[in-house]
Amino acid sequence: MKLSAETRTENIDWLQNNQLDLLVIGGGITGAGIALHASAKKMAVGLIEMQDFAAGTSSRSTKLVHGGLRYLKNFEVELVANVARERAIIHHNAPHIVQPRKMLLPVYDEQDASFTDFSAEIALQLYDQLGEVSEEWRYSLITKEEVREEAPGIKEEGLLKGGLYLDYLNDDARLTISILKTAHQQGAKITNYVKAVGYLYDEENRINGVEVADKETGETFSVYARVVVNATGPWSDETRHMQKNRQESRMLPTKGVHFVVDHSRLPVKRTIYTDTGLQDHRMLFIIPRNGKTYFGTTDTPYEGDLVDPKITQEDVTYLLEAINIRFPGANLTLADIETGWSGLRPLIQPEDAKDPSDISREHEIFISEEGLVTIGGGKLTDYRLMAEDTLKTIESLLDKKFLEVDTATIHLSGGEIKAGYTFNDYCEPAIKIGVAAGLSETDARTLIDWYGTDFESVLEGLDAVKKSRLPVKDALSLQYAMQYEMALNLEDYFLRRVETLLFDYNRMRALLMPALEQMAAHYQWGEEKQQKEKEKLISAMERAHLTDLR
């Protein structure tokens, strides 16, 4: 089902001329999950996002669906149990995006270690139990020699053993887009680049809609809804402060930074989760991905531009020091970093001051006197649970029950695998279809891994891309992003519809102009618009490459 620029125009027209049951402000994974749940319940639901979908936190995470092993240190057993069980549900609904892997927890005898020889095994056993992990994927312990084999170059001093345990690889933006596409298929009216600029009120001074601005056209219009939900993550306070009555700030955004290097510089064989070695009670992820390795993250209180949280020299120094402690022979420097990204965690300010790493990742719903519903906190992995709780709140406010649904059974766009079959069962015949259409086997498999069962819709673009100067795989992907994923510009595409800008940076210069030509032809851009979009993408490339720090 197409989700194009034309769909966007149609959705905006519909939003202006119909009253909604629910309007969601925020197109990250939290808002997307709420929109999907509400539309599945046959509510009239709209969603607006002031930037591109997933442009905030939901494209800037560690790109895992994990249960939060470290939260067991803080005895957050209920949180871990809820989130750990969600991993398998999300994998079942989006097997092309969320994939199970055995990850490695090295155990060290060192000062302030998060997990000791004794506690590591207890934590891993409890983690499996809380997540109801099947026997095939249960944890196992390996020797320090086996740890060294899995992680060549890892620090050997103090190394005792390792634990292999289940968590899931993911692409955060891809998952968010798939949820939104599924919500669209269920009837939700969604649009990017539409910003909430004020609230509308009824005679009792209760919010009954939002005044919005279309950032593409500059036009403003009103959207009326019986309930408005603020699902804007780090922007939650800003969105709450637009109300007439003064609102106390509730959010404490913290910044998380990740860096990408070539896999040859950090040749780990699987995801590693380890202490930083800096005695700061922080953990470090080291993750291999498509010929690269990325690592992070920081966790520092943040004040500043929420749209573009800057990576600082302090971030670079901290993460390089940590990675070089754990891999002392790597001697990584800024010159090794190909790209990086910085995102903000939408944490809720606790009553007592704590280290940011100790603040709970539980979510919370609060309702203002004017009727605005805000959902804050939470983790990517529990987006579905956050949506369930939000919809219960909405039904209570409306004093009305809508259709009962269980979103655990709703396959996301691209994940519609027949009952009794696995994703791998789908892949083999799909590759043959791709090869018959003229793709190489490698390109067909790459597109199938990225788009899942939507691959057949991707192939429909073959005729449209015959004149493109892009490699056929990239041309098909770009065409699909414009027709089915509401990608309106090059940054939308390269940063959030595919992973090229972050994980294949060295190809970007070669792809830029052919991609610009294809997009310009599709959208009928003039020279001035083309130049503007080219400059925007180059600026995004420079930010990702940390150009101002070199």
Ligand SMILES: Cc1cc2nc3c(=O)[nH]c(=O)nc-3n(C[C@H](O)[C@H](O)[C@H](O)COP(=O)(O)OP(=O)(O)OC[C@H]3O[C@@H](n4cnc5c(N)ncnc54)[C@H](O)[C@@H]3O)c2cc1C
Given for the second form:
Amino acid sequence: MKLSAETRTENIDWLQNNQLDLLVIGGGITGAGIALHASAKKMAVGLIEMQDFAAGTSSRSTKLVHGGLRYLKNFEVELVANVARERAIIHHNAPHIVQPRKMLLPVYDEQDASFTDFSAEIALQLYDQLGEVSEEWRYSLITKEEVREEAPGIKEEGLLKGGLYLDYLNDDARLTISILKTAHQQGAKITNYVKAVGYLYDEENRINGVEVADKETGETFSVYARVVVNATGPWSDETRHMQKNRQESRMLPTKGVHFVVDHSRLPVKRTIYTDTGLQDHRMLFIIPRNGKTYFGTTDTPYEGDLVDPKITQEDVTYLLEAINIRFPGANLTLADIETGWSGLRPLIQPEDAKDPSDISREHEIFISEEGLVTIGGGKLTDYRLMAEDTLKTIESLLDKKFLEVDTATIHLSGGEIKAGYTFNDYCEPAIKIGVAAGLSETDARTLIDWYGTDFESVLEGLDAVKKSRLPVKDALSLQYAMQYEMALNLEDYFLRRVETLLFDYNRMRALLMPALEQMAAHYQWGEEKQQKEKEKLISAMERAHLTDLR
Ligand SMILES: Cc1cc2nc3c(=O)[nH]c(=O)nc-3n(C[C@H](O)[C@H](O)[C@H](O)COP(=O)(O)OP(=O)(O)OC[C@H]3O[C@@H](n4cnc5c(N)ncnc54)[C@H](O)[C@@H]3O)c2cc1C
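What about the form predicted in complex with this ligand, after the form predicted on its own?
Full complex below, order starting with the chain above.
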């Protein structure tokens, strides 16, 4: 089902002319999950996002769906249990995006190790139990020689053994977009580049809508809704502070940074999860992905621009120091870093001041006197549970029960695999269809990995892209992004509909002009607009490439 610029105009028109049951502010994964759940319950629901979908934290994570093995150190057993069970559900509903892998926890005999020879095994066992992991995926132990094979160049001093355990790889932005596409199919009216700028009130001073600004046209208009949900992640306080009554600040965003290097510079064979080696109780993920390896993350309290949290020299120094401790022969420097990204965790301020890494990742819902429902905290992995809790709160606020639904059973767009079949069963014949349509096997496979069962709709764009100078795979996905995923500009496409800007940076110079031409032809952009869009993309590329630190 199309989700295009035309759909956007229709949705905006609809939002202006109808009273909603629910308006969600924020098009990250939290807002997306709520919109999907509400639309499945047949509520009249709208969602507005002031930037592009997932442009906040939901495209800037470690890109895992994980239960948080580390949280077991803080005895957050309930959190881990809830989140760990979600992994299999999300995989089942979006198997093309969320994929199970055995990850490696190397165990060291060293000062302040997060997991010791003794505790590692207990933690892995508990992690499996809490996540109700099936037998084939349960943890196993490997020798230090095997660890060296899996992670060539890893520090050998003090290495005792390794634990292989289940977690899931993810594409955060694509997961968010898939949830939104599914919500759209269920009837939610969603739009990007529309910002909430103030609240509307009834005679009893209760919020009954939102004043919004369309950032594409500059127009402002009112949207009326019986309940308004603030799902703005790191912006939650800003969104709460727009109310008439003074609100205490509740959020404590912390910044996390990741860097991408060529896989040959850090040739790990699977995801590694290890202490930084800096005795700071922090851990690093080192993750192979599409010919690259990325690693992170930092966790530092953050104040400043929420839209573009800058990567600093300190971030570079810290992560390079940590990675070079863990992989002493790698000698990674800034010159090895191809790209990086930085995101803000939407954490809720704890009563007592703790180390940022110790702040719980639990979510919390608070309702203001004026009736604004705010959902803060949480992780990508528990978006569905956050939506469930939010909908319960809304139903009790409205004192009305809507349709009972179990979102665990809703396949996300692209994940509609027939019962009894696996994603791999789908891939083989789909690749053949792609090859018959003129794609190489590799390109067909890439598109299937990105779009899952939506691949067939992607192929429908073949005629439209005949004139494109992009390689056919890229031309097809750009066309699809414009027609089915509301990509309005080059950055939406290269950063959040596909991950080319972060994980295939070296191709960006060659892709830029042909992509601009294809988009300009589709949207009928004039010279001035084209120039502006080109400059915007170049500055996004420079940010990702850390140009100002070189
Ligand atoms: C470094 C890092 C690594 C992480 N790794 C993982 C991981 O591997 N796995 C995992 O499960 N979780 C991970 N997380 C946590 C996870 O990414 C976040 O919890 C999640 O993405 C938050 O989503 P959200 O929708 O609440 O916030 P966001 O994604 O930030 O969405 C909020 C949206 O609200 C919009 N908005 C703000 N104000 C307005 C307004 N006035 N009008 C309209 N829209 C507005 C913003 O533009 C934004 O897009 C990580 C987080 C970080 C920072």
